[in-house]
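In the block that follows, a single chain appears as structure tokens, in the form predicted on its own.
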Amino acid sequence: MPRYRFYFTREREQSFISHLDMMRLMERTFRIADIKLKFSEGFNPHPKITFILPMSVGLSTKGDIFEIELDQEITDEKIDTINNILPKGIRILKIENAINKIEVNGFISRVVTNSEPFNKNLFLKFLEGDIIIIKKDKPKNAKEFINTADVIFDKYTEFLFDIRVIKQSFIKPEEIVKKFIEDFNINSSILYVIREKINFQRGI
């Protein structure tokens, strides 16, 4: 059965849709667009949709990816049909045949805060040490997942992260910023997070 890769955007107004609801949204959209989905077998069949890097609540994106198996061939001509059904703030950018697998090796994210301008040197000092983040009672050192991180020069209230994905494991950039704010007792909070780009290799 044909498998397709969809590239899409999600703007801030739709950033609070959960991962499960995104799955449901895409399923409904394809049904309304009269595109035949491929379903799993068994007592509880579900459409074969896979988000390459699942999005957490509150995250918007300029270019995320999902793959889906269909019971029919489609072309880029379906993009307008799908986009006319999707809610405002979610748009398909392009479709391609998912002939070869891809492996995500990282992503670029921007974290925006409501702070007064940050002291860049303070942030660089923070990055020099271990950054231990505990999730589900398991500590992770965020440093091993950071390729680069910086305070965005023109505003000093935003951070830009190049995050490494290691064996499908990664650290959320907002957790790093939250740790920085807590460690230095800074009066600030995170407003929103934008995933700018997913980095991946083809033909794995």
Contents of the next structure:
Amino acid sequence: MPRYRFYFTREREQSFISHLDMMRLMERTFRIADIKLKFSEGFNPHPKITFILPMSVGLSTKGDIFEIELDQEITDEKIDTINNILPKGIRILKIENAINKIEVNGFISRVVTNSEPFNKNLFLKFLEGDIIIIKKDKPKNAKEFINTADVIFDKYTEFLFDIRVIKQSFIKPEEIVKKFIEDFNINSSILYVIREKINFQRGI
Amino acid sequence: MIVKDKVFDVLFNVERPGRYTGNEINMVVKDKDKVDVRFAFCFPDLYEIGMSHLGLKILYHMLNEREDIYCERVFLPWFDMQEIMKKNQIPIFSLETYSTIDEFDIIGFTLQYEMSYTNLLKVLELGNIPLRSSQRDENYPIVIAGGPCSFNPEPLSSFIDLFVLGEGEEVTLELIDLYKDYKQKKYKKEEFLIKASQIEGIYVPSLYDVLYTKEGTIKSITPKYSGIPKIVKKRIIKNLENVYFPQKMITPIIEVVHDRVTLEIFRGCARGCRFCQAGYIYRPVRFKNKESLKATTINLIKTSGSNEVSLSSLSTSDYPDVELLARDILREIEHKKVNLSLPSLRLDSTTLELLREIDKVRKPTLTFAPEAGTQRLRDVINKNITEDNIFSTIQTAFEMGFGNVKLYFMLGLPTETDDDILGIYDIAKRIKDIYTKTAKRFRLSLGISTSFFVPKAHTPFQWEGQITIEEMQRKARFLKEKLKKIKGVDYSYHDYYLSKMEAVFSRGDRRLDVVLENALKLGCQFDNWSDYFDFSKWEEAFKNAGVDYSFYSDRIRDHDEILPWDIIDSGVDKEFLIKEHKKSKEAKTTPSCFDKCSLCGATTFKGGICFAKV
Ligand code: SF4
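Can you return the structure of this protein in the form predicted in complex with its partner chain rather than the form predicted on its own?
Then the entire complex follows, led off by the chain already shown.
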């Protein structure tokens, strides 16, 4: 059965839904568009949709990807139909045939906060030490997942991260920011997170 | 900063922020400045509850069909959000345009359960709108309410400008037309209310004086002016064939309680169980046509993308040839991987077969609602279900491999003795025995659930008293001890304090307004979420108001006492209810409207099965 890769954007307006909500939304959209989905066999059939990176609550993206198995062939022409159904804030940019697998190496994210400007050295010092984050009950050092990081003071205080994905595992940049805010007692809360770009490699 | 930006800036830090972002599939988008009437539809509970409610969706789309109206939705934000909103000075807002509720012309509440009354007041408070109708002049929105609880509107009468009684489709539009006139000609609010009271189905509480006797009962309810109706009759839609039903339905993106497309297949219930308010206030029974139901289902699946359709009614098996309808619909939707669900289905061997067909994957839970443990008590409450019925169905169900059974009962029904409670134990025991004797290909899960009887307005039991809290505890404990003897039975019971409060407000009068205000001040909200319900606060609210709640809940009333809701005419005559009440004492049953007309009075609506048998 054909497997397709959908490139999409998600704006802040539609970013406050969970990963599961996003899957359900896509299933509904395809049903409305009358595009036949391939369903899993067995007790509780569900469509075969995979997002190449999880879409966490509060995350906007300038370009993420999901792959889906269909029971029919489609072309780029369906983009308009689908976009007309999708609620405002989610747009499909491109559809391609997913012949080869893709492998995610990392991504670039921006975490926007309402914190007052602080001494940047604080953040640099924080990055130098170990950054222990508890993930599913296990402590992990975020350091090995950070390629580069920076903080910019503009209208808002924005943290920029280039995150490495190692064997499909990574640390969410917002977790790192939360840890920093906590450790250094900075009066701040996160407003939103944007994934600027995913770095991936096509398999051969 | 505009409200929307303020809201979005806090969403990252609240639970389930998708409750506050709107923008769902089929949400109606209009220019709010280009309509004549802005209507805020408020469901006084959490988004996930409100968006599971069919009535909201019908009215939402119906109002929005009209170009001159923009209907938007408002829900009560959860505690964490309320706190952040307070800190950041964000008033409560609508999901369509992030307007504050004072920007609307009409604020309409739906009253689905008594324990949402403090939520309703909370919505007004979070919108900076004075709670009392008398404190709101022409510069404030008109605050209206409808839904089943408006059949005893009195506890809310100081807060709500007018109530819509019965089915709202036609009357709401008539009201809005009158409102347009009011806005244009700029007449006084009271003048508007007087005009509104002339529309059939609209009750304006401020136009009536209520006097009380020394004993505290009602002495009289009289209109303040001549020309105001002495009694307000509910509205119904005579012919459901022509009634509006959306062909596109707003479909939430986050998971809600009932995540599915719901179709109502008929209105009303013909059974007349004597405790059941729905069985009386929605009379007469009117069916929808099979062909149009099928067509609507197909459309709704197409436009909502939902993966579940539910056929809803008060008693689904009473729809003529419901199996045929279900099978037809199933044929249309199955290949799209859409499920069908049939709540409120009476179980017997044919419906079991149907259930197996429609639900091949999940093993659905079989539910029975005998409501009482002995035939005598079931005759008292006019519940037409026999033990043989239940046992033979369960036998078949076990043979078919269904292993999840749940039974619903009530404790504290009029004339109940401990023998009747023992009857519940006997039923559970028999089911267990049937299971033991049947080939065991599955593990039995047997749930027994009890609620406490709450006397409701407009039912034959409206004069009855509710048992005391101590007695509720005793009865539940007694049953629990007995059921412990059957291994594997799971017993749960409703909160007795909550049941007590329900009993107070379902038959309360105007003097409860102070109690509600006190409760709000003490922080009572989301009361039907038992984790957040705090009875000690309610006790304080009553104490500070000098009101004894048992006067409303526990007291047995005389047939000739003037009841707070006597001003409302549900179509069912009081004489009929008295007759039914007397019959209940002799454990005499009354046939369903399908078998024989018992002359309840609902023929005055000149529609439904009172006239055309199906
Ligand atoms: S069957 Fe009885 S309990 Fe159920 S809706 Fe009808 S009258 Fe009420």
